[in-house]
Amino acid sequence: MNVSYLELLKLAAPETIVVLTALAALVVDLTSTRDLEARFRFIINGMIACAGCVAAIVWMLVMPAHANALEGMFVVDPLTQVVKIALLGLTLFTVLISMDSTFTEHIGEYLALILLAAVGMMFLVSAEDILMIFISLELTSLSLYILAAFNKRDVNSAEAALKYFLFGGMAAAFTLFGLSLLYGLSGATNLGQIAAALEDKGLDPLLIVAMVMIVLGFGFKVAAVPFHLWAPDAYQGAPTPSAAFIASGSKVASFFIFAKVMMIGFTGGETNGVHEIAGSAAWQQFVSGWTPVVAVVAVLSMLLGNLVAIVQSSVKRLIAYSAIAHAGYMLIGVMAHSGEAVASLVYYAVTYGLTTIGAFGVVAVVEARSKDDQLASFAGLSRRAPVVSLCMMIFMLSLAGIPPLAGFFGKFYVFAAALKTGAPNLGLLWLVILAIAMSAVSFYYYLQVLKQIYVADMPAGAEELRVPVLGQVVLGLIAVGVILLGCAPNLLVGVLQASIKAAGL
């Protein structure tokens, strides 16, 4: 579809609004509010950032669009708009939990980077062209690298950002190499055209190399084993709100585009009900393709993430290894390659992101008082900050997959989609059984956090934590969202399924 610049600007209006908001927050902080206290600067400029996110969300709700511009460079349909709204919601909550932070004086720059990272994620989910996908990934990644290093008073922040950057640069090189091979094999950059060109070629050796390279690149973005080495240090060393955004928004966008690339670009023809390029990971019926590769990565992620999380004494590192395990669960949704699986995957990723931001918000509250994120620092928290403790209990139980919270239904929908894809022989049943077993293991280390909060004695001389009202309200809203999306999952799943039908997936 050929569009004029004016029409293209209208399609990209939400991204434009967020970019202008980033510039406005930067200008206001450097001019009008530079002489105010840091807390007031954060509140004023944070409100500007939140207003921009809300304006972009309202635009998409009031002015829905459906277009494929520049041969897949920028695709706007109901599904991408739902994902963008979710990303802006996560961005908004990240800004809100940042407002009580004291790790930087460069508030305008910090907020601008969060918004620019969000813009990169929004362009990423709208891309169906490998060139645009790579550019959007880099825009997002560069912003996140800087956010990870934003606490100049802490050497751990610099170390975390350096590791994140080095691993990210290497992963980007592998991704670019894989995409270039894909272009050489197909002569196209659009995912649909690539799929059509590869349909009758089968598993060419160069195509296998391209698939492995692309899985490696996206494996880094979603922190899946063995591409996870950056995650624990980045989550622990980065400023807590930055780590929350890396763990939430980045994960939603990366999983969505990973699923889109594999499901649209790597399907090929069918033989006996199995896509030739995708292959099969069914028990004792493995067929070469990208699905068995993703299955191995998923198994390793679930095993290592859950087992290593058990021995962690740092809550942020515990959440990092938990994130690796959750990446393994979500990869099962990618392997299911169906419209229902996409809806389940997006629901899982969005609810996981929301819960993770809440968990990091509680960690930020404790960290601000005790100066560390060790489990011992949470001892007796329920007596010192009952509202915050209740929120943390909801977040931990949701991550563990306890009904009726959102985390339970995220796993349920993904596992159900995987089993339906494997019908009639339930070929992916072995993966679902392993995932359920590992979810049971994860319950142990989530309970370790709750044990410290509700069972352990308060340290001698510990005083009541004075949590700002805004912080309690934000954490309460996130907790209510987790409960609401769990008790009424169709609020999001129904919208996603309708959007997927409208998009023709």
Given for the second form:
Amino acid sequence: MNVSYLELLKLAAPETIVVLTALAALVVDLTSTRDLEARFRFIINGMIACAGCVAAIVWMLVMPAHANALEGMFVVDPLTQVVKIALLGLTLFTVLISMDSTFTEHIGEYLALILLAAVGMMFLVSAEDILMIFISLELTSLSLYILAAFNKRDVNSAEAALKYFLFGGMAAAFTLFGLSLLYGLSGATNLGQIAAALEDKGLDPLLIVAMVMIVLGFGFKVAAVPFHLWAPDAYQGAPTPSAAFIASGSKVASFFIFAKVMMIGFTGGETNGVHEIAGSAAWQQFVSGWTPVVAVVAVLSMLLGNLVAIVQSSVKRLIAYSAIAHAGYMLIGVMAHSGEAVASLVYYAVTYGLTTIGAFGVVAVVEARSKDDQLASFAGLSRRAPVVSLCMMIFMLSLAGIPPLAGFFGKFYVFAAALKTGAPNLGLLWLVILAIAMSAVSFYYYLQVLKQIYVADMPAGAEELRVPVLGQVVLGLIAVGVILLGCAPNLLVGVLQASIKAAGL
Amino acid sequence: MESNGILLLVAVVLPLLGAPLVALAGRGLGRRVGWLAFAFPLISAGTLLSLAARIGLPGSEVIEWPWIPTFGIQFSFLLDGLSLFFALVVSGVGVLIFFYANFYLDDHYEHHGRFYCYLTLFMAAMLGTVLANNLMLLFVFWELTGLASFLLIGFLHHEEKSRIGARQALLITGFTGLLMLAGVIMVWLVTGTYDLAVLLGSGLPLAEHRGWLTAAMVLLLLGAFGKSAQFPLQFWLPNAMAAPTPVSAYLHSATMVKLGVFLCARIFPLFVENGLWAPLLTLVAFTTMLLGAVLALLANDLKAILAFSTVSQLGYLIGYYGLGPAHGVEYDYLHILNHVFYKGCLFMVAGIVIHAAGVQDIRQLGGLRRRMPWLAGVCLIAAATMAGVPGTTGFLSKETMLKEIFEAMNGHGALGIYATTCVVLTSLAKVAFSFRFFANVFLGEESEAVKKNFHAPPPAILAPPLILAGGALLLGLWTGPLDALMRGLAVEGLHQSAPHLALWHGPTTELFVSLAVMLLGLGVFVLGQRTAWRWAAIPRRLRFDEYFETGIEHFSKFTKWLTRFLRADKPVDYLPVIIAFTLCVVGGFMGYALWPSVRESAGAWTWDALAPHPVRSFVAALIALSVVGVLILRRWTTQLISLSVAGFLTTFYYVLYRAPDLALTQILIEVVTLFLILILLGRFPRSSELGEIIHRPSLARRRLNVVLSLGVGILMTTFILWFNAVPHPDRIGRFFTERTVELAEGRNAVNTILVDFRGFDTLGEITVLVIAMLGGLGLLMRYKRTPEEYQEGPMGPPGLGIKHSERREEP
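Switch from the form predicted alone, shown above, to the form predicted together with its partner chain and output its structure.
Every component of the complex follows; first up is the chain already shown.
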């Protein structure tokens, strides 16, 4: 195996840039800005972090690459580039919305961890080898556990992190078990080779276990029922920007790699138009395989996420449960396992991530003043902070899937891809109808938030909420992005489709 | 082409973009902003009229801009008779309503800017919906109308009634709209296009995809039923009347609720051949029609009477397409226009009456003819139109309706008879409540409430209802323009050429039936007057909205219960959930996938295969015993030691298999782990252990744990048996044992693997372990508990406690 390290470094340049930025932020904070006021430190180091992200994005835009290094250990193609750019964008926004926070004095460490988590996600996106997948998954998870615990003054933060960590450790163990079984069955770690080795084996019982374990591991990462238990507590307890990052970046990367593993690794031979290992979850035509497993998880997530979100009184918990529900919708995209479906999934995940960061940004603004994230604290917000309220309305309506916002188009795209897989049999229609019914339910709780903001009376003695200009600009940018991606989805979809064609999925 | 495009943009997009400006302007202008907003419907109506003149009806034209070309979703509009008819109705009625609202919404109301913003937005969305050529675009505008309607119904949001009405409307129209989206996507999957003009031109492949397209049709029609308030979803419409009267007149009688009718007309040529089309539409729509009429007869609220009669008429309009012959319908425009005339007018009259008298219960009204003679005249014409008195469009509509329904009886058998019965009964009720509406408001003695509250409306407010009533009367007498309209706007596939309308067709069956209905209706009215309408009240059994609200309430209770039931705040609850899921899914799959082969091989299997080895069985029994010890013992340390006894016994097993070095490794690991955990446990406060002993999990929980553990055991056993049953043909161990002497010059393969073959791995592992140990050491040395902390009492149940509302208080 001949490896040109220079070539490899060039391929991994964006990751390298981000790692270096992380170190730079750390060093600058520890050496030169230590004595400054926390706000300035945040701004200086945050700018360094942003510059790093932008540099990496620019690198990827300027130097398009298409290569497969070390037999799938590190794959770079247009699709991974798009996803990485999206991830870096989400990282950028996370950094920007954390600039006004006051929960920590370890600013360098905090930013470095965000960037390292982003690096983990980027490697995850590029991995087509189960070893590499596991390592990147762990790099991401470990950084995120610490990010969740970052508010050391708050017991809830520690608790959130502990729960996230315990559950995550457990899930990682299960995943590792599944991956090693997979290796045992196929004798390969590369996804393509695994698929080739499994081709004529059919649905081995060990394969079933491996499959379920892997679904379980990814199910934890994307917070799908029944592996969601950590999510509400972690979202609520963790510092808001950390929660935003867990809910957005981590989700995009996990869904992407989930779909990739399932689509490349678990296809197998085909009989009667049904992949033997994938199986089928079509109505009255169930064929065992991984899609029915994912279907079960998706149905449970949609039902539970939406139903339980209704009764939440904490906005962060509400977003957490709605995240669970959205994971359910996205799992439908995973099940469809076609090139089209991957495009829809990435579109959905990216727009969802963007919207969620925005929503968390608004929560952070309110939290900074009222010290909690209860629905009641949002009462009359429209009169206290009109711009922020307008942004929140856009985010909530987009999450609810109201046209012509990005959330609507994401849903439409995923459902269309799912229906297309089954056409012209009724196929996954039952799932799509369920998803539609559940998104109608979700109107209820998103409107609940808006009702508080726009209709409910201001609490007595409330004054105007002073929102920093930077915060308003960032939230406004995100809102514009959500509208733009909804009104002109071709901006992203065109790129995605072209890159999927180029990547050959 | 180019200029047509610009005209279209002016008609549709200008109000869409202008709506937010209206809201902004409202801050400065206050009430006067209404006149600014009044410009939008005027402009739209004007441009649409000129568009209609330019495209040369009955032709059609598609105007298109790219939007999302990858999906075939274009910003594309179809201008043909049907779409222009609806667009003109929307903008024309819009002109009247905006004018009317300027007088209706006086200074008692607040936020005029917001109101006109919503109203303008609504009009733009309506125009977009009816003109859209792309089904996705249609859906987007469709949902936008629902949203605008929600905002308008909830405009007076400090009133409970408004909020409930708005919520019902949004839930029902929003949800059915989403179902329609599924239908749209399904049509796209079969045909590959969203383009209505293309679809109408080429038709649907009904024969090849019967099931698929039937499902799509049902979904599309559900969308229409939701929007047009069809049975059993009809209840949202009367409750939507909580909105200010101009809104009721505009959205909930003249335009938005007709979107369902519009959709049925639009897809009529596509689906009329489908076997389910006629029965579905007929049964649902005519049931709605009868139910609406009966409820309108029983209602006492002015607006409720009109709302229920709207429901009834919508039922008829939709059912009309259901019974229509496959080659096209004839008089749909007449029926729609007729309804627009009288219902818009009556709503406005009702609004003026409510505004002037301050009451809207019909039993408290009366004698208003003296105070408002002009209004009484207008109302008389409108009510007569509703009742179908000769000389009005209502009469024409009823005559053709009866004629067509009699024809349908021949064509559709039982369905036709059902429809006829519904139509006749409805007409009867309609006559009765039309007379009641006029007589009880304007005739008779002036009531106390009126005397007390009356204040005269501004005269200009009379203009819009007067125009509508005038239209009903003029066109009813002089049918030429109507004929021309229907001919000019006819759409191929939907319409067939109709015979000329005339006031007098000679002594036909329809005429006699019509007369009989009129007389009977009058009879009911007289009966009602005699009994002072004491029996007029809506029975609880027909209050579908109450069912709905109860359903919502129970739903929210259910979600609360579910949340509490499924809450798992404690990390100790995580493992059972995951394991249960794994067991269910894996077990289920194994059962499903493997059961046949297991049954097959069951015969060949004997006990001899398991012939137990005495020493090994003994060791296994000891291991089992120590595991039971873990379960029974309570103290952490004893549990731990018992568990490691199981580990030590496992080394015996290795010895029995002649693997002493493996046994040695196992002993080492076991000892290290035991010490490490014992050290850690020593640092825990005693209280936490006590807490666990005191707060034992419930019996059910322990039973669940037993079941889960046994399940995992069984599953793992099955795997091991399975795995050993099919040995791998090329074991990796063979490579090492064969080459250990040659390459590593050592006989012990385990040792050579660790230090030679995988030397780097071992080095890495050791490094990692050292780093981890240093980190652990650092953590352990950092913090020591004080003696006071050790002496604290039990800390409560294990687990952590984030404070959140859904947690029940612990007793």
